Partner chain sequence: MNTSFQNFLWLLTAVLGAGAVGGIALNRGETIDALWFITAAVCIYVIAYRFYSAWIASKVLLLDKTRATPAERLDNGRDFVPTHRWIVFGHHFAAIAGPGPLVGPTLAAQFGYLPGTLWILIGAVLGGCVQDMVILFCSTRRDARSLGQMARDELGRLGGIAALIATFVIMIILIAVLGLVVVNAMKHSPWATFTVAATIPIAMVVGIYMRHFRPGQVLEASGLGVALLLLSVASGGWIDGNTELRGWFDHEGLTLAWWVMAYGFAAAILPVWLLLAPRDYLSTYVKLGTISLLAIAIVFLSPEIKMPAFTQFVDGTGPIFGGKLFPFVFITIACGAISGFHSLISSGTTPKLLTNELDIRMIGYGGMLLESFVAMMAMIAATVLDPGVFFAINSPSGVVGKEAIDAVAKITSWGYPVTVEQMQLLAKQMGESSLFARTGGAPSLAVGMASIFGSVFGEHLLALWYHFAIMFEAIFILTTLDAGTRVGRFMLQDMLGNIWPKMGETSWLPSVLFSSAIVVLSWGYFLYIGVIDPNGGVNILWPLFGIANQMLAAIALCVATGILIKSGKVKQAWITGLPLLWLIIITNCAAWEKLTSPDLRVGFFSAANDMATKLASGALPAEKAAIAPQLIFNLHLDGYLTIFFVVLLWLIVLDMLRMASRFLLGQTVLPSTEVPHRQTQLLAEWIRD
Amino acid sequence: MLKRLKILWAGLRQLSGDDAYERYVHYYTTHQMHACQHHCEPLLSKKEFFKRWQDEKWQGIKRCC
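Would you be able to provide this chain's structure on its own in the form predicted on its own?
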């Protein structure tokens, strides 16, 4: 029962974007950090990550008319 609740909770976090920073850190540490040797973008802090995420989400005109 507890295992199913954990799976459900993880799914809800993924759908809502609540785990976006954790997924970013995991991707960065497994792929990006090893892919580049000289010129890498440093790991963003949680605050910087969500600021960039919000800026990308809301940039441009977001209206119907």
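How about the form predicted together with the partner chain, since we already have the form predicted on its own?
Chain only, nothing else included.
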């Protein structure tokens, strides 16, 4: 039961974007560090990341009738 609630909570966080920064940090540590040797984009702060994520999310048609 507790496990199910945890999955539900994790789903809700992912659906709303609540955990977007955590996922980004995870992505950064697993991809970016290995991928680039010469020129690396530094890890964004939570505020900076959220700004960029929100602005990107609202380019183009996102809602329908």
